[in-house]
Every structure is written in C-alpha cells, then in structure tokens.
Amino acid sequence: MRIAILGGTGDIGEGFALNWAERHQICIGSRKSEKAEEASDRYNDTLASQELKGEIRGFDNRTAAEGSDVIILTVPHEHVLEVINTVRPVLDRQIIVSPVVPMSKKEYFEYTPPVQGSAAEEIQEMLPDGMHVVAAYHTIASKRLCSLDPAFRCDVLICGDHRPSKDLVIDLTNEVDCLHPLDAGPLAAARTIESLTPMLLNLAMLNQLKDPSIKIL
C-alpha cells in the first residue's frame, strides 16, 4: 500500500515509517517538502544501518496524500483543520488514521475534546462522504516505536465505525513487532481512548516514568 504520514517528520512519524517501509510505499508529508525530504533521508539512513529494505520519500502534505491508500495524521490537534483543507482536493476514499489528541498543559496535562466529543469524530465531520476515520496509536511511546525492538509489545486500542477500514488498521498494526492491536469498538470510543494520552503524560511526569505505554492484562 501507499501510506502517507502527514506531519511525519517527528518521532512518531519516523517510527511508523521505519516499521512499514519494508512492506509498503511510505510517503512522509510536511507543510514544506524540503523538511519532509530531509526527514526521509534520515529515515533511509536508519533503514540502511539496520540492513532493512525499503525506500521512504518526502513530499509536501498534499503530494504525499495524493493517491495514497492510508493517511496517518501525526499532527497536533490545532493543525488538523489546516492539513485537511490542504489535502482535501486529493482526498478520494483514503482511510484516515487519527492518533490526534486535543489537550492542554497548565500544571498538568488535560484532555480538551471538541464539541463533537473527540478529535476523531471531529475529523470525520471534516471529510468528504465515503471516507472513514479509524482512531488508533494514542498510547504508544514514540521512542519504543523507533527502536524497532519487539521485546515489549504494547497494546494499541483501535476504534472505528467502518469494519473494513478498522480491520485494515488492525492488520497494519500487527505488522509492527512491538505493537498488539485490540478492537476497542465504534468511533465514539475515541473519546475515552484519546483521554489516556494526557493521563500517561501526567504519570510519566509525576513518577519519573520513561516512555510509558499501555498493556492490557
């Protein structure tokens, strides 16, 4: 598949790119193509150093999204509308994966959902008819993902209203050695799942935890 990782120049984008590059065509997107190209060069160097196959390419967000099968929105909540408006002309039934979490930080991190109830539901309203959002990857630690180390498999809670789209994201998640997908129900469940991210950040801050994630026992 062609997977576009929009806002993919950060740690979480790098982790996805490295883990999927051997099986899929990975396109890193950014507002500026030069930034995406620089990031993709670094990721390709990492692939080579690990003796892994695959090629990761960098583009502006619209070019990365065009013709893709799956779009991962690895952008802060405040930039989602801008990114969706940028890629809207090339949206054509791609599956949109949202790890987006609306939150603020004062003394502690706080979940601040939009009126729709969750970022995932808000994004669903922004999309053309026939497109589906799957909410996933809110609670994974980016450094664990980038390490390519399967020693600890953290659980990924995945929710969505369209069964084929959710199943595809579950299959993609199974391809990553350090991740274990769990079906968490309809898209409305994103309201609960998204709120776990600020909880994990607060736990890390208060208890000196490094890269906390979730494992269901």
Given for the second form:
2 protein chains.
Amino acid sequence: MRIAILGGTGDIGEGFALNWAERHQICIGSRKSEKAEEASDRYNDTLASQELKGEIRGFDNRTAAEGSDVIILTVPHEHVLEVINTVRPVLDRQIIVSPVVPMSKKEYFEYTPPVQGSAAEEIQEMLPDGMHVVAAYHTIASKRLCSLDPAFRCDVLICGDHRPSKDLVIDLTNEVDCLHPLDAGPLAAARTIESLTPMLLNLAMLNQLKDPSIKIL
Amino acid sequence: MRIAILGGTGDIGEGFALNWAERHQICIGSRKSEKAEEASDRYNDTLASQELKGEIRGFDNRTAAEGSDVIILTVPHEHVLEVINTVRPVLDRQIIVSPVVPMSKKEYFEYTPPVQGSAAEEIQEMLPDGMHVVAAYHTIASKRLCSLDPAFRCDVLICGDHRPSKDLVIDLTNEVDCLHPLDAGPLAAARTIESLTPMLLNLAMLNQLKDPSIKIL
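For comparison with the form predicted alone, please write out the form predicted together with a further copy of the same chain.
Now the complete complex, all chains and molecules, led by this one.
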C-alpha cells in the first residue's frame, strides 16, 4: 500500500513512517519537498540503524498524495484547508486519516471545535464526493510511537462513517506493535475523541505525567 | 465526614457507600425514604458479610443532604433539577459532586450537553452563591467499584474551579483502593469528561468490552 504522510516531518509522522516502512511504501509530504527529503533521509538512517527494511521518500504534499491509497493528515488545524486545497487536484480515492485537533491554550488547553462539530467532520465537508475521512491517532504520545517498543502499548480510538475505510485504518493500526485499535463509532464521535488531546495535555501539566496516552480497561 | 449519596440506591451509589463506610458517615438518599432504607439494609449486609465496619443509613434526599459535608449526585440528568430543588432549603456549604452525564441513544450513545456546556456547569448555575461543583466519577464501571478489588484500579478525572473542594474530592477518591484520582483542570473540562461516558458505552458495544473504564498511561 502507498501511504502519504502529509506534514510528516514532525515526530508523529516519523513514528508512523518507521512503523509502516517495512510493509508499505511511505511518502512523506511537506510544503517544501527539500524539508520532506531531509526528514526522509533521517528516518531511513533510523531504519538502517535498527536493521529494519523499507525506504521512506520525501516529496511536496501534492506529489506525496498523488496515487496514494491512504493520506495521513498530520498537520495543525490552521493549515488543513491550505493543505487540502494543495492536494485537491490529485484527490480521487484516497482514504483521509485525520488526527487533527483544533485547540487553543490560555491557562489550560481547550478544545475549539469548528461549527461542523469536529475537525474530522469539517475535513469531510472539504472533500470531493465519495471520499471518506477516518478520525484516529489523536491520543498517541509520539515518543511512544517512535520508540518502536511494544511495551508502550496504548489504545487508539478510531471513528468514521464508511465501514471499509475504517476497517482499513484499524488493520493499519494493528500492524503497529505499540498500538491497539478500538472502533469508536461514527465520525460524529470525533468530537469527543479530538477533545481527548487537550484533556491529556491538561492531565500531563496538572499531574506531572510524561507522554500520556489512553488505555481502555 | 458526612457524605450524602443522592439517588444512591443504584449500583454506583452502592459502590461508594461500601468503599467509604469505614471512614465516613454515609447517608443514602432517594425520592422515597423507604427505598433508601431498603438499599442501606442491603449495603450493611454486604459490609457485614465482608467483615467491614461502618453503618450506612437511608433517608429521603432532603434529609440525607441536610448537614452533610459532601453530596454525591448520582441521579440521571433528567432528574437533576427536581433533586436540586428538593434539597435547596438545606443547601449551605456542601460540596456537590457531579457524575451526571446528559446523553441519548439512537444507533450509538451520544453526548447531549446543555447550553452551559456540561451538566456540571448547569448544576453550578442552579446552586446558591458560594457553593461549588466538582465533576468526577463519570468513567467508573460500577462493578469494579462494588468489587472492592484494588486489582480493578482505574483513573478518575476530576475537575472544578474551587481548589479546596476539588482537593477534598481528590482525597476522598484516594481512599478508594480501586480508584486513582487525576486533576483534570477547571469545571469547563467537564464537557470532555462527561462525553467519555457515551464514548465508553460505544466502545463497549462495538468492541465487546465489559465494564470499560479509563486509564491514563
């Protein structure tokens, strides 16, 4: 499968690239292709140092998205519209995975959903007909993901309205040793799941927790 | 300390009564005092059978609330206004603990917050000046709580705007072996924390989980 990780030069992008590179073709996207190429070089060095197979390549966001099966949208909420518009000409059948969380911070982190109810539902509205958003990966601590250590296992809450798309994301998640996917229902459930990110950040700040994630008992 | 558990004839009420009875005076409240007395008799039998000390007593909601230090409001969202109005004449300095979750179910469970943002903030508005709501205990599976088994330990997310009230609820929670309190910030955080209940119910339904609770890793 070809997986585009847009905005994939950050640490969550790195985590997914490293975990999926052995089985999938990974295309890191960035606004500038040079930045994505530099990041990919680093990720490939990490793969080599851990004696893992796979090759990760870097492109501008549009080239990364073109011809991919899945697009992981690891971009800040304020850049989503710009990135979607950039890749729009090459959108056709890709599954869009949104870990996007709209939030702000004053004294505490606060979830600031758009009028659609959640970023995932907002993104669904931006897409051509017949394309589907799956919301996932909001509560993963990137350090756990990059560690490639199954001992750091946490749950991933996944929601979406299109069963085959959601199932594919559940399967991809199952391939990552430290992640355990759970079906969290329809895309409208993204309102709660996105709000877990500011909740976790507040819990970390107030209770001296490091890299907090969620587990359902 | 005197703790009133209003609507305390349900299984969450039973769980708290059993866990706190050794250290605190527990008053179970119900619309009809007979129902609260019957429940208290059962809880006292359970205490005796497990060779635990303490005496739990049953009253109508207003009598239970009168003179208590803490009121746990284990009532369905649709009965909150009626119960607050019933106990209003005896409200003065009690800390009000809200595990209340407004929700509905069609195909999935859905969080249906009031205009104030959360049930906890709605309840805060109903109270006389100088009284404080602490939101807590939304994500505890009652079977875990009633088991009195510390092996079932889960996290409790606690939020509120009044530091001393929140600290007291954190201390009370620490007294329960199977619960681990976490400070989740201001009362406005109740929006997210209340919405975890329908999320957990959906996760249980869709992933064949039993008595789900949350742990922050």
